[in-house]
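Below, in structure tokens: the form predicted on its own, a single chain.
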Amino acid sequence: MMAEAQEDKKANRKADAKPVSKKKDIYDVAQAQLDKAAKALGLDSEIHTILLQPKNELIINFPVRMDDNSYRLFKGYRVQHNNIMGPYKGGIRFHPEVHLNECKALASWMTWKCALMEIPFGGAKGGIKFDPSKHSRTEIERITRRFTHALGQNIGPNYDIPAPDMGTDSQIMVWMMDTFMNAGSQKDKNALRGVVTGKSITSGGSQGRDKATGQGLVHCIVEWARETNFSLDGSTFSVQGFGKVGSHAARILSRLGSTLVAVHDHTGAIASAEGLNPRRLAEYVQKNGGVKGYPGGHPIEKEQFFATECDIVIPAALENQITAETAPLLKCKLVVEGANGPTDLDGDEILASKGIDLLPDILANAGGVTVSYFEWLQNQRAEMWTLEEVDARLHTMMRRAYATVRHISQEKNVDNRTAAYMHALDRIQTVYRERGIFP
């Protein structure tokens, strides 16, 4: 414990220095993407600058003890980039690489993601700076605790409402509730369940929630298929990742008749010319923590998975990960962002210049933020909705979405994701241009 407390000091004196890395860095990337958009749209310049920058960048420093009965102290951070639209909305990340461009990036993306969806929230993320792979399930508790109390106000149902992440997952999301309930007035302790999205079920939870991504991300594979006439029947793809969002994906895809071919994941790589099995490869996953070692394919290096040749690439693992040195490598028709921020400049390029369509993931991704809020409007009016109710819902907003950005990149000449970004910001600048600049 005294070794990893002496790494937690030194981590914490870089935590808010840019990562030192050949890749580009996560913001710059999104504010790029943003300058890209607003040029296409003519926004506003007054706008255009309000939103380069969030609003609020919370920097939590919190000590917690172990179970041994010392104290280290945590890094948290949480990045508000703006509620014009509605409260803020947006995941928390338990991972060691988490740092503040990442969470502004993020939140920046949030944003444009639910005014493209148009749901009636703002972006915000946030995370801890910690690998909960080192923890013991009592000592993810009380970060998790201690960090809810130190935010305090700074969330809220009606103010800013956390999310599950990487790392996270439903359990984390109950403990966030329910210390936050206990930290309020009694008489109104239930009308805070809505505090968090992505919970349990028996926690006040939306059914489809575990899925809500994954299943986004297929219904615009469903959409992109029937525009361009392709067969998703007897067709091939690959997953980067294979969390909540690939596992998911994969099982939804492969009941389409598409077959799953290669792997990825920080464990490493596997494929199979004759398949990998999604739902035993989640189970095998689940068990031991990635795929490396999966009996059912063979290793691959990394070099080689982005280069197995298929039809549709579905990176939803971490950002930057298709770019100038890996986009070449791509033999697939489309890329399916399940990730957010997983193409970086050089890699749309790229891409666009190889023949690739691309679903950007404030599209592609947006299933989840889409369920979370049928989750915040169930815990405001005390109702549960069925799966059925709750899946024809989300099918509904992701076609509209899918329809919106491919109408937008076809009347204007652009590309899907600047298409996206457009139909977000016109949003937003219309609400900015209503209500004007209070005082």
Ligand code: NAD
The other form holds:
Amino acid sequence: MMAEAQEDKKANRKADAKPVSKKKDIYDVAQAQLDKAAKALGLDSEIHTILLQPKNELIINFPVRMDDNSYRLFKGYRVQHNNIMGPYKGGIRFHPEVHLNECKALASWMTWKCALMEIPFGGAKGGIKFDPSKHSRTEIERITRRFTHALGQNIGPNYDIPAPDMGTDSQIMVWMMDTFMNAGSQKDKNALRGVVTGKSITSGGSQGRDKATGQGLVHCIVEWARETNFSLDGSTFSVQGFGKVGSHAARILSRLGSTLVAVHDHTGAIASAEGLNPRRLAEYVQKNGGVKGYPGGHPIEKEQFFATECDIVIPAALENQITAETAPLLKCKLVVEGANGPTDLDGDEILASKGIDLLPDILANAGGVTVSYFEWLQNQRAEMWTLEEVDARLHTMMRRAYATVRHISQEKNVDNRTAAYMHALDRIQTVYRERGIFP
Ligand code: NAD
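Output the form predicted together with ligand NAD next; the form predicted on its own has already been displayed.
Shown next: the complete complex, the earlier chain at its head.
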């Protein structure tokens, strides 16, 4: 217990605003993206100033009992960026590198994503700074429940609605829901179901939520292929991160005739020119915790992963992956951002100079929050939609958002990321102008 407590102390000292790695501060990247789009749009300077900072930043240190009866202190975050368009909405991440500025960046991206998708939500993000792979399921349950209890009325179905992100899943959402419900009044219990999305279907989740982000990503790829006259049948792709987003995207894209040739995750990288079977690889990752050692491919270095020749690269892991170091290695036609913030500012410029198209995170991975919205609606109305209904609505919304971004990009002669921001900011600005700034 003492050694672990010392470790916690050291980690907590480092944990606040600064990222633990030497990589670029992700919040600087997010702010620079906003500045660029604000200039292109001519955003009012007052609104720009408001949007540069989140409304609320909550940091909670909370103790949890471990299986051996010792106690450890954990650090949790919830950042609520903006709620002018509707309740705050955004994932909860369990990862050892979660820090305040990461949550601030991720929360702001949620604001733009929901505004771009024309979903009546604002933006938030949170997480707990720890490595879930080093804890038992019972410890993870206690950590989740204690954090949810500590969040108290800072979340709620009409105020702030968390969802799964890196390191969290439908079971964790169900524990959050149950904890929140139990703290509410007996009479309101069922009305509180919508406090989180991404729940299991049996506990009030939606059909199609598990694959939604990957599915939305593939809808964008299909639109891009149509626009550029590119045949997906016979094409190749690589994926970084083979979790919820990466593995579903790979399975759905491979059904369209595209071959998965390389994968990189936190355990290593593998490749196969003949193709990796996404379904079998997902089963292997489920059992073994990562892609390392998968018998259907051979190991490669991280640099080789980025340098693997293929048509489409899907980063679906962490931020700051396509940078001044890695972007020059890429030999592809398209980068589709499954992860949030995988490409930094240098990465954007280098890809553009190499003629590589980019579909930005706030568009490409918006399928997740879109189906989360459907789940929230179903909870509010006590309805259960079929998978076909969910899929059809998601398809319509992804196609509309893709068309909007490409239209602005062409009309204003800006890159896709800036175009996506411009649509989001324009909608937010209209509401601020209508409502005014109180008092
Ligand atoms: P996940 O926990 O299911 O999977 C994460 C993957 O990233 C794993 O394969 C892991 O091995 C890999 N990874 C972790 N650290 C890494 C490292 N240092 N180098 C390489 N790979 C690493 O998480 P997820 O839900 O698939 O989320 C992945 C990304 O997609 C995140 O950026 C998340 O914010 C974003 N996203 C998720 C959703 C969603 O619905 N889950 C929606 C939109 C965006």
